[in-house]
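Here you get one chain, nothing else, as structure tokens; it is the form predicted on its own.
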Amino acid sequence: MNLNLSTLALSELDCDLLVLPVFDAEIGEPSARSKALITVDALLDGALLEAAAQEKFNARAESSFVLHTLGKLKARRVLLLGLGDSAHFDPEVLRMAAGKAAKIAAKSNASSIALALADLPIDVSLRAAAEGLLLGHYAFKNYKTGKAAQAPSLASAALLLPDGMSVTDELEAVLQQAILVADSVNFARQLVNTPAQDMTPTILAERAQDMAKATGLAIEVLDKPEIEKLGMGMFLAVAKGSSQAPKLIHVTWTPEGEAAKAPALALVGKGITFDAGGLSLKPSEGMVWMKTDMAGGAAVLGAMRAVAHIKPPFPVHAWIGACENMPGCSAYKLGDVLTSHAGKTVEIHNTDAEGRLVLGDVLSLAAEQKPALLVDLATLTGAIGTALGLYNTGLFASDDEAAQAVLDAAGEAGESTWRMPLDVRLRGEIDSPVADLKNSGERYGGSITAALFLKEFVEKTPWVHLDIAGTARSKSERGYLDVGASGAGVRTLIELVRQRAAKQGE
């Protein structure tokens, strides 16, 4: 979809769908109405607001109303999108609304739309609307046939600047940044949505190599013998039950000159391309979506795609441990004791608690580089969804400064993230009578004990763990979300890089 800025008058817009985001006060209070809403309603001889009132459209967040213009405008239809209460407005509401607009346009076979930017700070409005349109336009149809296989018909979208405002280099830069972010999220979504038959550890590594080659990033892919040399006993044990070979993917951005010596940012992603649970086999209803268990690794790759364009003045290292967790005849067993890359031993109490094993080995390797900050993303525990629901990512951190840096980035990016406690009172639950640790604690506080397990492998490195098990997949269509991969974490990581780069440039 081609996305551009426009200063055309509303009466001159020749498009299939004209989109007007509106706050709830604009429906009932004439004095609160935006100039765009007043203008379009007047051009339609008052029919827009009259019809909206008859249909009881109240502009609540996520509400919508469509009216055919019947030749009174060059735009064939007008779409009102509810933004809710302006006093409590969050840009994510506009992002979701714009995503919904893209989906409505696609379902109605619209090939062109125009969206009037809301009366907000223009950079905030532009960023949210542009990202929302591109995220909402994404659809995974690789395995559809016939008419269902056709890509969304939406070819172009214009973002209308308020009257009197001109297109500037600054606004173009905001638009290009939004396009970069959305395209990177959709890149990650595509990886996660692809079935495990076509997204094995080897194929994931190949996709990472393609991305690195296209963007100029360095990449190294380690095979099983090289992983063995690193002593990654936990990672290798998880992979034993599968015929698919494990891969350790390392993608690097290195700036030129003295900046190459700056303290690095390290990103680690869980890359379990299919998780059957191993011998602790999952039930079918829980297993059907386990192609998404590599969403953390996909998010890291999506973020690195953007890092190559941002070119921060510090190195960025991305690590993904990719394998399958299967119940084959060579699968690791309950009661086995594994030796990690860090030298610590771990007794297995649940083979379905495999993500922390892979992450533990990869985190300890990444920590050896002594990065300024180490962030991991993983679909780690069902417990985090129980605690926070399906719209909030759980954050665990080794210190307040690291936690706040990621929370600030998540807030600016529009990804709802909630800090969880690393409660040391639960640390005893992962003690083992025969090894240094066991890989599973009691039922209660499951996301906390999983995070405490990971903490054992980062030593003193400033570290943040993002548990995206609840947010990595959407169960229904909503806003810019489809059923399937959400791309959770990509926007947060990109914003984290941007904010760290801005601070170093001050």
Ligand code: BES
Given for the second form:
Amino acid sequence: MNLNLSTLALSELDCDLLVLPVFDAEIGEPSARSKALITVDALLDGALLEAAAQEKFNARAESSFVLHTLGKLKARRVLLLGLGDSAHFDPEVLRMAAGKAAKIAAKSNASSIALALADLPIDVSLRAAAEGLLLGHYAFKNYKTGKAAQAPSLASAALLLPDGMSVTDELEAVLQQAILVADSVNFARQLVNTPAQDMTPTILAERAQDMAKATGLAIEVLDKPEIEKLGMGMFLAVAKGSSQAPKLIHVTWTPEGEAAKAPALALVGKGITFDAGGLSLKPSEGMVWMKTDMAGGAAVLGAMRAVAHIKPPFPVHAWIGACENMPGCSAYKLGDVLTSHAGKTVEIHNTDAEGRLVLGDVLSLAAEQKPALLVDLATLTGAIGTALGLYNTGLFASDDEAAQAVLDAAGEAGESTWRMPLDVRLRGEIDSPVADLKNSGERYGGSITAALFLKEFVEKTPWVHLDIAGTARSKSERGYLDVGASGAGVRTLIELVRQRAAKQGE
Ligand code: BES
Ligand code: MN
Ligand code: ZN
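Structure of the form predicted together with the named molecule, please, following the form predicted on its own?
Once more the chain from above appears, this time first in line as the rest of the complex follows.
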């Protein structure tokens, strides 16, 4: 889809769908109405607001109303999108609304839409609307046939600047950033939505190689013998039950000159391309979505794609441990004791707690480079959804400063994230009678014991762990989300890189 900035008058706009975001106060109070709403309503002889009132459109967040203009306007339909209360405006509401507009456009076979931006300020609304449109436009259709396989009809979207504002280089740059972010999120969603049969560790590594080649990043893919040489006994054990070979993917951004020696940012992603649970086999209901268990790895790759364009003045390392967790005849067993890359031994109490094993080995390797900050993303525990619900990513951190850096980035990016306690009183639950650690604890606080397990492998490195098991996929269509992968974490990581780059430039 082609996105562009426009200063055309609302009466002159020729498009299939004209989108007007509205705050709830604009419905009842004429004085609260935006110029765009007043203009379009006047061009329609007051029919827009009258029909909206008859349909009880209240402009609450997530509400919408469509009116056909029947020749009274060059735009064929007008879509009102509710933004809720302007006093508590959150750009994420506009992002979701714009995503919904893209979906409504696709369903009504529209090929062109125009969205009127408000000065909220303008860069904030431009960014949210542009990202929302592109995220909402994404659809996973690779496995459909016939008509259903066709790409969404929407070909172009114009973002209308408020009256009197002109297109500047700054606004163009904001738009390009938004496109970069949304395309990178959609890149990750595509990897996650692809069924495990076509997204094996080998294929994921190939996709990473394609991306690195296209963007000019360095990449190294370590095969099983090299993973063996690194002594990654936990990672290798998880991979043993599958016929698919494990891959350790390492993508690097290195800036030119002195900046190459600046303290690095390291990103680690869980890349379980299918989690059957191993011998602690999952029931079918729990297994049906487990092609998405590489969403952390996909998010890290999506973020690296953007890093290549942002070119921050410090190195960024991305590591993804990719393998399947299957119950094949060579599968690792309960009671087995594994020796990790870090040297610690781990007794297996549940083969379905595999993510922490793979991540533990990869985190300890990433930590050896002494990065300034280490961030991992993983669909680690079902328990995080029980604790927080499915709207918030769970954040665990070694210290307040690291936590705040990632919370700030998540807030700015519009990804709801909630800090969880790394409560050491639960640490005893992963003590083993025979080895240094065991890989699972009691039911209560399951996300915390998983995070405490990871902590054993990062030593003193400033570290943040994002548990995206609840947020990496959506069970329904909502705003810019579709059923399937959400791309959770990509926006936060990109914003983190941008904020750190901006700080270094100060
Ligand atoms: N990949 C799962 C976590 C998960 C659950 C992701 C639901 C997305 C949706 C992880 O490997 C797992 O199986 N965790 C177990 C841990 C338990 C065995 C200690 C879980 O959450 O049940
Ligand atoms: Mn599992
Ligand atoms: Zn898993």
